[in-house]
Amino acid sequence: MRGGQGTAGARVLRFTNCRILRGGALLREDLWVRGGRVLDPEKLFFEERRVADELRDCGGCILAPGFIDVQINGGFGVDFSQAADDVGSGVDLVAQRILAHGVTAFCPTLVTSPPEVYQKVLPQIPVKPGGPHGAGVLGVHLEGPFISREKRGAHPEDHLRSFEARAFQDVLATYGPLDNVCMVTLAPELSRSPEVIRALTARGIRVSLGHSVADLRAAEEAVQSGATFITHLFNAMLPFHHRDPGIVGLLTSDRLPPGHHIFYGMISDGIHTNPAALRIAHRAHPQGLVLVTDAVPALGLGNGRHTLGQQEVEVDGLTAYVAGTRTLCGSISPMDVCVRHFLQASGCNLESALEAASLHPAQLLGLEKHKGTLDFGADAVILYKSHPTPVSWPALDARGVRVPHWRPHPSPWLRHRLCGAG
């Protein structure tokens, strides 16, 4: 039976001669796709008596789920924290450009800003699906302004706030409606933070701990209240100490709620985190590691002066600073570069590096049944890598159509490491 209307009548694509990332392993199996979903070929054959309408020989490529970036502040000259009248067009530009780097879904991130910025920008960034036009938007990540003055990093001190007076009502007064928000980063040591965390999570918003001087006890209380993520581990928090490891101690804490899983972001750009620290974190809690870019609007633009919200940023080589200081201010490394560096620095296998940028962020956001995986029924958003293509991971949309992409400089090492074996 072929033809018909709807998903059942859609064309069936069969990708052959490939290795599929599934269940933590690279399997030599074919991948079947129909109507934007990964198919179970046994059910297709035995229940529907159908075969593929089209075969695509992948030439030994790796097929992996699209990357998900849960912390990206902008890129290619677009600053998500600027109160423009056409924020949506800037988001669309970034969404299109990051496809070249394997990112097929992302959380536009706003740094600490005045209330009028949040209330103008947030309504302009709705959740939207991805496709050949660009990566999907999963919701906005609000990083600040409810963070520590001492560990504010590149966040402007003048716009920091607390919720001591009215708790969650202070949050609403600052941000406005939270309809388009999927994550909030806050400092758990702030007065009334457990109350605020419970209110946010009750609305389905993930809470992340960061830019904080919290000790381990305060961090554990935040997790017990519903927090599930740590923003850029090691950066903008108290350093690890053997008598009180602070937020870092959550990776091995035995005081988390039963069955509760903590995730943590890592900026693996070769600047923010020493390779030894990457290895320590990964070996302590590999299932929770989420690669993030923390990319700033200068991503893709090179040296010079740029913006990040209310701050001016200066890019010097591979590093972005708050202008006139040596304070790091986000990253200018795209996700495929972060994956490559993590693979090198951590010594993990390729499967683990890919899952840190796909499955783990999907699990963090509760989307693992549809994104970050190539299991049966998941969205068929596929990356493929083969020799001798450049460093990027070109993306296929749910119909198996290759989307246009912007090509970065080639990397012979990545070509060898990803495609050299068998």
Given for the second form:
Amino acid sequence: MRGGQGTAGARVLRFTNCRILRGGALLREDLWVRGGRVLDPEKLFFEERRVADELRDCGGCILAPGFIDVQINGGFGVDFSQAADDVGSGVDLVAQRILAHGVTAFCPTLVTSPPEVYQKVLPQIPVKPGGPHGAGVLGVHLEGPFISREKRGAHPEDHLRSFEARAFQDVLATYGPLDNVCMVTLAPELSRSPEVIRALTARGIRVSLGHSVADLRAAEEAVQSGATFITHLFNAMLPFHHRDPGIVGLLTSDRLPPGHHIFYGMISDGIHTNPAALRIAHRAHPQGLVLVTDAVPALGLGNGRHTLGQQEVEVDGLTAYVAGTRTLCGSISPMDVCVRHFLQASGCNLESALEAASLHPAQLLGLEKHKGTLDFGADAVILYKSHPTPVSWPALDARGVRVPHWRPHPSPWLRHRLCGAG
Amino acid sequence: MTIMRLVILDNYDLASEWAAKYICNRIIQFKPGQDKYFTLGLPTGSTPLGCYKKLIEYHKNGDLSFKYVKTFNMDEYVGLPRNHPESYHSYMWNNFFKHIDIDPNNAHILDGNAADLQAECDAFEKKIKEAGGIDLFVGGIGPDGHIAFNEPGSSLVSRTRLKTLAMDTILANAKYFDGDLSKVPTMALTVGVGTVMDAREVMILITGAHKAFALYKAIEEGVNHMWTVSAFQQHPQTIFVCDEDATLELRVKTVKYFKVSGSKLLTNDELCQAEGSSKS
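I would like to compare: after the form predicted alone, may I see the structure of the form predicted together with the partner chain?
Now the full complex is given, and it begins with the chain already shown.
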């Protein structure tokens, strides 16, 4: 149920005895909600002359906006890149299961696939609001096939493509209609990429740079054409070099359009990026860091062989490889583990870690008015960060319906860090 | 009993606590209910912050409810958006109303963005009258001795109206507007001296050395419109609550007199009781 005049009569909920993430800080403030949106209580008091209808004592919990995952390939056995007849129910299953990781909105991601797959699957993944049933679908993230052969990583070589011949027409011919797409990852060194980037951006689709051997100049040109994201920084791109920093150099480039900065995805599962590299990126450009899972269908399944796109993967503990090789192909760490790991590895404060998984992805997608924050007017999608007591609190959405709760890591140190000093 | 009292506490925190306890006792003693609301006049600024914090504490402890209390604030800037962080609406919400159980319909603050400002002032006076007058008006004092925004030269029988702020006041307020004088509002709606004098009881909070000279002018010199707080020398029931620093410009004789008569008299609770019983 969305806001506006119609919600004026709806019940006002007041969450008290909590700390809320707002404006980059954890404030000792009550959170007021009405009609699924965060409410300005001062306005309510002076203009409508109303008080809360219901008070909820949060027992000292932290309330934070739901996490947003902009790169997730599937999970729990579901592979978004499989051309199934009923893709929708697979998406629904993942949407429901990732709630327990604190993810309340996501971008189902398709890896490099043949055109038939895109044209069958894309129409079945419409944008969909979230709720107690599952995380919301914000749009599809298409990672490939317009990527570098050399840096394809786990993507199948046979299905790589270029748009050299007809630029954007080639893009449309490959994917079909782009209605449900919110982001495309491509390699900017491919011929005619600036035109393609401009055409995608003009349609409101975010362009991300990744799986590429581009140098810094090509990357900057891509950003000037409209690219705003880097797909899993450090992975599948040229390593940082002090005379040509490559795509990594975008973090500190002085050639970006004024007032703009680059966002960059980080898989902080402890495997894809060395903590020292994570810290370098974070310290160079903290405002752009976006935590992503890049989770594969094996997420939540355990050790063994599973399918990803057109290939087989092997899961061993917290690591997933292309079967028979040592090439990493995505992570199986849930988002809450990524947040905790990022917190630990970067030494940043809890507010920054939470923002990297909520506010920054929302800003990347241009949704920060309603998502990724607890500002007045935002969608009231709230995570409870439980207090370290045996009583655990369920994550509630604005209507107060229980969803599977977000459990803190069993490690006492991490639990303490998460719940803060009070 | 109709004497002016001067209560001197050692420091700001003790003065704030004393004042808050007094207000609390007054309300509780009054036994407010559905047909009998306690009407309270309220100030803003840095001086009463400690007092508000204490009142909130008493409320959170379950000792004090504002369910049957009506409040009337002294003033509000003209032309500042209601949700501006420096508006008095914002001040009252953040420092008081959001922490207590007052009914929003009973929290009255002048609207500095009203279409007809004088009509807004007249309506405010009417609301006070309809509420049965103010039982206890709590106020502060400016460095220039003003009460509310009744700047030097204001009529001592004035009512709620639009006022242009004195330069002293604008300078004093600049700290709330990033030190930029051009950002400070130049006009305000304010209750008049007469409006506050109509209250059955008045409590003025004065803390800090920078207010000492104004306090001296207010109680050791004559009643005059250049130091409008001096009007309260003629109010039947006024208490000045101060810290030591605020008494720095007073004569030792004055301070000794009030300290002796004060301590001889009563503690806060007893003071309340005594006053209360003398009325009934």
